[in-house]
Structure formats: structure tokens, C-alpha cells
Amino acid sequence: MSGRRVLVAGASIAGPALAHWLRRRGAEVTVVERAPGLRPGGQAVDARGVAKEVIRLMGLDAAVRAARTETAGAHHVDADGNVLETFSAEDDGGDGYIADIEILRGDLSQVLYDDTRDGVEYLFGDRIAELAQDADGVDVTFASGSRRRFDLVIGADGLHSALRAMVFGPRERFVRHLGMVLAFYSVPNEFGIDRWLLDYQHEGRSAGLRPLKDDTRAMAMLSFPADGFDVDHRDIEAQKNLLRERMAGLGWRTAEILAHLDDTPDFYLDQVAQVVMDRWSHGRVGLIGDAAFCSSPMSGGGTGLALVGAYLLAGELAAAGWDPEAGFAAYETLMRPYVEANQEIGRLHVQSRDGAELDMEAVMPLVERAINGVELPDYAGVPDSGSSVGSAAR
């Protein structure tokens, strides 16, 4: 064991995934999460291409597949419910519009937490209040009042990363609004949703319903164009009022979906945005996942970026002998082309919702880079307490 002490902020997907790999590489890992526990539910997220290989290398393929939504595919429908277009989860070898591995964000978070909870320290209901770094480490003061010193601190705390704002600057410097707002929440399955997602789009707005493993519930998905977004991301009532206002009169089954706004247990609404940064590290503090390179939900690649980023960041830090400058630099070099491809996909999807015609022949090479556009080093000379899982050698 190296004894390197690493603090990770955020316990959604990127944080626990990074904790898995840091621990396997010999670090002592603490994860701090401001919420009192894991957040259940959430949007369906996908793993495609190289991200599926990372899941296999983690030894979690069976657990992740057992928690899938098992969505068979998607139907695009008109206002009367007539099917206009169909996509199957079997398309493109499971890496198509509906991925073979599709799982609710909260369910994937639970799988990753269960995998790491015995070997990683989790601090729920707390957060980083202050930090100060020097050449040898980072002194952290938690909101609870405790103070500790770590060798490295990694922010995996999402689009609205508090650690990023603390170390790198205000969110306005890095967050790029793509002109759309997305909301989702679970509703009683009074709509007859089985294993097929239904999606209705009209003049830039959309309403959809997707199946859940609990067939008595369905997940509602709503989106609308918005050039500006000035509602506090923590003011739920204001968000619900905004959603009602912007979705009024859309048609299809939108009114029925909106009728459940006040009784849903898991409402979420936020801007469709990306995080664009020149670098993802400063001294001994680094960023990963949406905090560093959010590609937006429209890309379908955020989970892959988190999982692949976790593998590469832990591997490159360990390969560099835990030297932050060398480790962070190598991680950024490997990840950036993969990130940029996924961010471009996210921008194109928003443009297509606005009615822009896409040249699919030109787009397909970009899609391939977004799915498989990073090579996983095998880190053969790096410690790995779970090396029996397999090798990522290409």
C-alpha cells in the first residue's frame, strides 16, 4: 500500500467509480457527500463501447446488468400516439440510441457504493468548507468542523461543483448553457408503459415516458428551449412552476404527466449545459466527471466519461508515483479527445431538437470516437489489488 490519502468530493457515479480504482491502486480513500445518503432514482444513464469494458474490469458487469432498466427500445410518436420511428436496444451492438446497458443513475450509484463501502470511508451529510494546499498536501476543513490533511483532493461533485468554484473560479467561467432545460421525475404508470420508451417532440419541446424496473411506475422526461436559466437549481417550487408554464399546451399526454408534479418523490430540473475547461487540475486538486467535463444529458455519454475517467485518473496517478503534476497531465492528455467528441455529440443533439438537419454520414465517425475514442492502458507495472478481474490491454 502506498498510504496515499485521497479525498473525493461527490458520491454519485464518478466519485465511487474513482474510489474503486484509487483503492485498487493502493490509496486510502475518503468520499465526502453533502447529501445525507445516496440519492435514489434519477435519469436513465447509459454505458457504451469502452465504458462497458471499464465496468467489466471493475468486476461489476453482472451487478450492473442486473440493475438495468431493461428497456427494449424507443418509439417516437405523434400527438395522437401513432409511432413515427422505432429504435431497438439491439441496434449497433447495444451501443445505439437505446443502449444495452441502460440504468437509473441512482441504481448505478448504489452498485458502485456497495462495491466500495467496505474499503472506502464515506462521509455523508458533510462537505468541504475550506481547503489550502501546499507542495506536500492539502489541508481540508469540513462543514462539520473537522480538519484533515490529504495528499490529493478530487472533485466529482457534478455540474454545479462547489469544489470547482472554490479552486478554479466561478461557474460562469466554465458552464456553457446549450439553450435547453430538461426535467424528469417518476410518475404512476397509468400510461401503459411496458418495456418501450415513448417520446413526443414538437417545435423544440418534448415529453416522454420510459419504463422502470418497478412496472407500477414510469419515468417522465420533459424538455423545452430556454436561452437563459435564472431559477435557483435548489428552488424546487420555482422549477415546477417554470415547467408548468413552459410545457403548457404541448399536447400528447403532457397534461397527464404534469398532473403528478406535486406528488412525485424525485423531481429534478436543470439546464442542459456543458463544462468546458482548459485544464482539470490545479496543484494537488483535480476534477473528474461532470465537474470537469460535463457533456450534457443530450450526449448520452456522461456516464462513460465518468467511468473511463476514473480508470484513467487513478491509473495515471499511480503510474506517476502519485506525482500530481505528471499524473493529472497524463490523464488530461488521454481523456480530452474522448471528452471533446462527446461534447460535440451533445451540441449536435440539441441542434437537431431545434430542427437542424444532421449529415449522418459525417456524424458517424464522431459517434465512433464518442463511444470508443480512448484506449485503455493496461497499467501492467502499477499495483492492482483486484488484478484478477482482467486486463484492459488493447
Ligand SMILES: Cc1cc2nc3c(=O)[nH]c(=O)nc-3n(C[C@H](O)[C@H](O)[C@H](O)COP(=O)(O)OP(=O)(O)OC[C@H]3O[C@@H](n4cnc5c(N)ncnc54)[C@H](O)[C@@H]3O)c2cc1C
Given for the second form:
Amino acid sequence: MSGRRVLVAGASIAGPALAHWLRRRGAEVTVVERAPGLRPGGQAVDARGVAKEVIRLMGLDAAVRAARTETAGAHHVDADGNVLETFSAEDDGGDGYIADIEILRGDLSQVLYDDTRDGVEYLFGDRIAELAQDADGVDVTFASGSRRRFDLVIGADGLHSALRAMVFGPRERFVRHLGMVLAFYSVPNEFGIDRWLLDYQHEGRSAGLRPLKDDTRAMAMLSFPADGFDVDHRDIEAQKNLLRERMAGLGWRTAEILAHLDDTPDFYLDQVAQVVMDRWSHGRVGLIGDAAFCSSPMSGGGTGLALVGAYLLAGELAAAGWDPEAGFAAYETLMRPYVEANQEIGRLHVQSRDGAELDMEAVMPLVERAINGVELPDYAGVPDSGSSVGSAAR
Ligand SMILES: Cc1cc2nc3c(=O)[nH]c(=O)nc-3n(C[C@H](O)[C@H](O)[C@H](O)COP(=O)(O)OP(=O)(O)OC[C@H]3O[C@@H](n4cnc5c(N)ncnc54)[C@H](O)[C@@H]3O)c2cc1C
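Form predicted alone done; form predicted in complex with the named molecule now:
Complete assembly follows, chain above in first position.
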């Protein structure tokens, strides 16, 4: 068997990026996404260091740059709006706190989808209901009732991955809550936000506003500490109520931001959590992106991990002649130190919000590993149909 019919679950960042690389390496790819269409919304996500190189190798540098937010930098402010500290997007060669490539998650997802939609089969509004693997392949039953056989199945279905629960074990075994909840949603720009992000922090809670490409709107960002978190990740009304309750009385412009909770067209709230697993594969089923190694939004590295992981997973599977055991093992060996550095950064950021002082001299080598600490093999002997097959120029 060729081992080249691959089913990917999830069409956000990791899924379409993996679809791009699998197709380039000669696989037939199907992506199944639970939502009825591509999901809009979410915060700005960053691509730094080696992740920028992957975007370039995908032939998507121009498309991604055209869609980025063009944020000039960030001001930390006090309750009256006075600036306390400033970070520029030009700091650290564009790989700093505000990265040179900063793009809304929904916009990056759209770029990746547009690039792959012609060469990849996308099934929206469906999901894997059952799956049974044997030595030669995986039988999949979809929730819609259809049944198909694939050579490999990869979960790119995020922090709450259903595929991970189905094949590897219950979510409590792998998901580590870091004690904080984050929410993002867009609001009318009645706050005078130009190209600078504003951020107000007080006793563990924070509120912020960042510019959007459409300057009539701004993106609100709120966070609060929470030891437990038992709100259903699909119950938006319960999440909004929790946010109202926990952000009450913060000051600065928080009350005006909360006043738009009911009229926002997009809303995202989740616990700050990481996924820690010993293995990211089991037989013919593998995991990528947040499903496998979520580093949390506080790491600023989740998108980079998804993009780099997609390049390596497809490359290593193809280099191993599509042998799952050898391909998954090589992918895990290359990715793990890079994942661990990003997860460590995520944990340190949460601790520093809680008031812990960071020893910057000790942290800098870790930051460097989180940005550039992974080698990208050139896969010279592996088939490559090239980046122009897709419709990136659209
Ligand atoms: C709507 C949305 C908003 C987000 N906003 C932010 C943000 O503001 N800040 C931040 O740091 N990170 C955010 N994230 C997470 C961020 O996208 C990831 O950390 C990172 O980019 C890695 O992406 P991923 O593709 O691995 O996972 P995700 O981006 O979480 O994508 C998982 C995808 O799988 C789909 N899915 C879930 N279950 C199933 C299933 N059973 N079958 C098929 N498909 C399924 C989901 O609908 C989603 O499209 C957001 C994710 C989503 C989906």
C-alpha cells in the first residue's frame, strides 16, 4: 500500500498547513472540519524565526504579509491611560514581543485555505465519529454516516482534540491548565486605536485593545486568573457571563469594552493551557498543532509550532516512504526540543503576570531556542510538486 491517502481533522492553522505539505509530497489529502465553514476570529498570531522560513518555503510570504495587521508596537498603560512602557515591532529584528509578521488567526487560516482548496478535499460540517486501525490502514466513519478508508489519519483539531481523546486517552491526562483565562473579540473603534496596541494590567487581570486592518474596529483582549475552569468550550453565552463577572471593576476602559459583548460578531475565550504528551502518534494516527503540543497563547509560539510541525511531519513521512512508524518517530525527534522551549516560555509568561521577576539573562537563550531552535531538513530526495500548484496568488 502506498500510504498516501491522508485524512486530516481540523481546518484552522495546522490542518491546512499540513495539507499543503502533504500534497506537495505526493499525498491525496482530505481535511474534515467540524464547523460549517472556515472559522473567523481570534487574536493576532505571530510568526517568528524558523516559522517565517516555512511561510517562505510555502510560497506564501507575499500573501501573509499582505494580510498582516501592521501593528507598530505596544504601549503598557496605567488606569488613566498614561504610557508606562513601549515595545516597537522593529525590536529584535522583527522577532520581538510584537512580531513583524503578526496576522489575525482567521486571516492566516483563510490564506492557508485559499492556497490548498484546489488540490485538497475539504469536508466542512462533519467530523470523525469512529475510527478503527489495522496494520494496513484506518477505517473512518464520519458523523454524517459516510465510511472511508485512509492510510493515515492526523488530528489537527486543537486543544480540545476529539481525535486525541478517541485514540490516546481522556483530555485530563494531557491538558495542563495554567491558571488563567483569555478572551478576544472585536469592538467598534470608539477608543481611538491607531497602529499601537494598548495594554492595561492590574493584580493579575488585564484588558487591552489592538488595531485591526479595518480601522473602524479594534480587537479587545481580556484576561483573568482562574484555578479551575469548567465552562463548556462550545457554550458561548456561559463564557460571556463568566467574563462579565470576572472582569467587573477592573478600571481603565474595561467597562466600555464589556458593553460590546452582546453585539460582537466574533468571540473567543479559552483557558490558558498546554498539551503535554509522551508520544504524538499511535500506529497510523498522529497529532499536530495544539492537539499534540499546545504551548498556550501566552507563549506566542502556537502558530509557529503548527507551521513548522506541518513542514516536518509531511517531510518525514514522505522521506520514510510513508512508513508511519519511521515517519512519526523522526518528526517527534526533530520537533520535541522546539516544542519544549515554547512551552517553557508560555509557563514563564504566566508566572511573570503573577508577579514573578524574570531573570532575562537566563531567559534569552530559551527565547532563541523557541524562535529558531529547530532544523528544517531540505528533503532534497523527497518528491516536491512545488508551491505554485496551489492558488496562493489569488
Ligand atoms: C476560532 C478560533 C480562535 C482562536 N483564537 C486564538 C487567539 O485569539 N489567540 C491564540 O493564541 N490562539 C487562538 N486560537 C488557537 C490558535 O489558532 C492555535 O493556538 C494555533 O494557531 C494552532 O492551531 P491549530 O490548527 O493546531 O488548532 P486550532 O486553531 O485550535 O484549530 C482546531 C480546528 O479544529 C476544528 N475541530 C475541532 N474539533 C474537531 C473535530 N472533532 N473534527 C474536525 N474538526 C474539529 C476546530 O473547529 C478548528 O477549526 C484560536 C483557535 C480558533 C479555532
